[in-house]
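The chain below stands alone, shown as structure tokens; this is the form predicted on its own.
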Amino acid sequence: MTSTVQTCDIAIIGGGLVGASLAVALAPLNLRIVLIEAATPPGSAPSWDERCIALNAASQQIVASLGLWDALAPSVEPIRSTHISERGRFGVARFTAEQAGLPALGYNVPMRALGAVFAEAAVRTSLQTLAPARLRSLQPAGDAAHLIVELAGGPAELHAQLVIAADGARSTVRELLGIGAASRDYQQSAIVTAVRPQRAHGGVAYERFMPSGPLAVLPKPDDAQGHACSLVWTVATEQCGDYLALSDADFLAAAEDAFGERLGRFAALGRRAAYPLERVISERISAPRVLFLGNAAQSLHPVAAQGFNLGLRDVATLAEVLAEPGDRGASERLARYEAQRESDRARVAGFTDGLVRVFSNAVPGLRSLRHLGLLALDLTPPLKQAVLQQNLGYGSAVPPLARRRG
């Protein structure tokens, strides 16, 4: 039994990148916020092959609007252009920062650095963090949600006007509320590592489509001469173990063969990790006194690096919706958030799923259509501009925190 009941305005379940960034975004509102995280994040030292995440232009602006870009900038690598191709075809689509009128299309940044910047900023707020802590029950009731949280010293009871589920694709909040999710197993896994190509990357991010899935090579921090790249290789899950079992030399040879000769030989290989790929879309993104953000609302295929950027726009939109005084968990406020996120969520979820379906197969007739599609994309300005705006994060209604300044 719990001995005391704590009250707050907002309880955030999940202290990952989305949960921590939301805490920072809400700091100016002077709300009573409790962050509930299942594990204490382990410390990690920088390494040249650590996992990175690509922030698009809208996400960079959100980080800047939160006052955190100066702290993050030394750790990032600008992406100044993208090069999209299909193995065995000469059709190519290119996008440049100059076409977008920006210094960069996006930035590749170590997840460790991004997490550290958000976490340090969150500590400077009045946020209360419970970690390690696990949510055991959640009952919306009238003007508050009632939560039971398991701590090391025993259970604690918390009443919150609003609960934010930022606890990932396998959301505990969704499970406790009995909310379903539509899932699609792509039968693919992403092998994530780093390579040092013979030639400098020049700020170019490459995405090369093959029947097994896309292979992405992105500019990576850590090398002043530009000879470090993140490599994300999507392969059939049934073959993933074989790729992981290869020696470094054999894996590099296979990656070079799949990618082509644009950057020359791959001279070094980092640690390899594999992640199964699945699309999980929550049947609802709100319930009484509850909202779902980030992967808890939609977990997408990593093609075109849209997932976390979409989650940051969730954060930016919610910060705007919660800025007005009053009951933060009122049903009309939750409905407004849903309405503002509907088109962006649908557009990005459809865009990524469509890319996977069209490019991750070997249907003979479709190969020619894909080839023509890449050529048309590169040669048709209105279409190219629409795709460019989508990739920059400006394809739908733009929340204030993501709007360009000046």
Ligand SMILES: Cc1cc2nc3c(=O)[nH]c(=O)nc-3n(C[C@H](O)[C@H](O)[C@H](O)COP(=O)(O)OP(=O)(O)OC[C@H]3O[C@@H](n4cnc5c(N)ncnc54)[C@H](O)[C@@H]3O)c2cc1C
Contents of the next structure:
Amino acid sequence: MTSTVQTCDIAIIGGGLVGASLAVALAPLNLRIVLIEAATPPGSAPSWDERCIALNAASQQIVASLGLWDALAPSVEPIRSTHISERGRFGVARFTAEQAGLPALGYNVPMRALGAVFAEAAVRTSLQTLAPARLRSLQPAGDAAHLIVELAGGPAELHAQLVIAADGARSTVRELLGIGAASRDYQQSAIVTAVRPQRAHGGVAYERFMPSGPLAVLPKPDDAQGHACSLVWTVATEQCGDYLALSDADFLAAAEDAFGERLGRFAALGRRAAYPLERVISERISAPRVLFLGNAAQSLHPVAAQGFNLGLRDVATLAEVLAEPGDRGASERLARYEAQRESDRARVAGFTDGLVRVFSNAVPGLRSLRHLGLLALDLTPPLKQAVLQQNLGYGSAVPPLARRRG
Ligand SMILES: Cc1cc2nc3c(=O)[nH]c(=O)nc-3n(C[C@H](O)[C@H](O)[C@H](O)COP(=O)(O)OP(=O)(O)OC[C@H]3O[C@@H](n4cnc5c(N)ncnc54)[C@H](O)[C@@H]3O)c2cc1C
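Switch from the form predicted on its own to the form predicted in complex with the named molecule and give that structure.
Below, the chain from earlier opens the complete complex, with every other chain and molecule after it.
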């Protein structure tokens, strides 16, 4: 039995990177916002782990527009260029910050640092956080949604004009509302760690495609002990356990063998963690009084480093849609949000899935086509610019928070 009923304008379910960044983005609207997170804050949302996130230029601009870039800047390493290749082929596609007319194509940032910056900013707002708290039931009812949330002291009832599902790929909100999702298990897992390369990375983000999946080596800030990079190695899930069981020396030797000699020998820097890779696209991103954002709307393969970047554009768009006064959960408003996000979501999800399928395929004819594709990408300026703009986060209509200043 619940005792009192609390009312609010917006209930955000999930305090991962998307829920936390949304809470900060909505702060200037002076709404009554309640964030419900299953893990205990601060800085302990399960997704705030040792991974690094490559923030693209649009995301950097959003973080700057939220007034948080200066706090994040000491933890980031600029990505000045990218180098995309396929093992056993000489074709290479390169993108540079100069070609984009920007100081950097993006910034590699530890997830923990990003989560901590959002959490610290949220503390300075009137946001009410319930954690650890788990959503148990959700009923849209006329002018509000009725929620039951399980807290340590027992259940609490909450009425919200709008509920934001930012509760990840396995969204409880989606389940409670009986909304389906199209999912594809790639049978791949990403092994994530940090390494010390012998040579300086020079701000280059490398992505090397292999039949098992891509190996990405991304720049991290140097420290007193030397150079550092984050490594994301996609392997077949059935072999993932074997890779995790290798000694550091054997794992590094295997990674060097796959990556080649560009950065010299690798030394171990961090522990290894593995993430099974799945694509989950929600059948709907709106329901009466409910919107789905971030991984709850679309969870993508990390091959193109777009998942959180796309989620942050969800956040920036919603902040704009909710800025006008009135019923924040009105159906016309939700429809406007959905329409504004349609093209960006479809493009990025399609592009990402296409990359995985084309590059994880060992069919001989396709290998030659891939090789030609990489060469064409490198040598055809309009194609290069189109792909560049998409990866920078400027491929579709851009929400105001992501617009470049000056
Ligand atoms: C290996 C790897 C590398 C990646 N690299 C990049 C990259 O370079 N660039 C990029 O843009 N993206 C990258 N991504 C994607 C990125 O990590 C995700 O898109 C992003 O973290 C999703 O955040 P989210 O807040 O939507 O979801 P989540 O991180 O899943 O957060 C959901 C939150 O909801 C909470 N929750 C769940 N159910 C409930 C409930 N019932 N009640 C209350 N709370 C609940 C959970 O505790 C969790 O904190 C990568 C992903 C992987 C796996």
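Everything quoted here is computed from the prediction, not taken from an experiment. Take the two forms, superpose them, and find the largest set of C-alpha atoms that agree within 1.5 Å; that set is the rigid core. Residue numbers count along the first chain shown, from 1.
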query = Would the C-alpha of S183 be classed as shifted by 2 Å or more between the two forms after rigid-core alignment?
reply = no
ask   = Relative to the superposed rigid core, does the CA atom of P221 travel 2 Å or more between the two forms?
value = yes
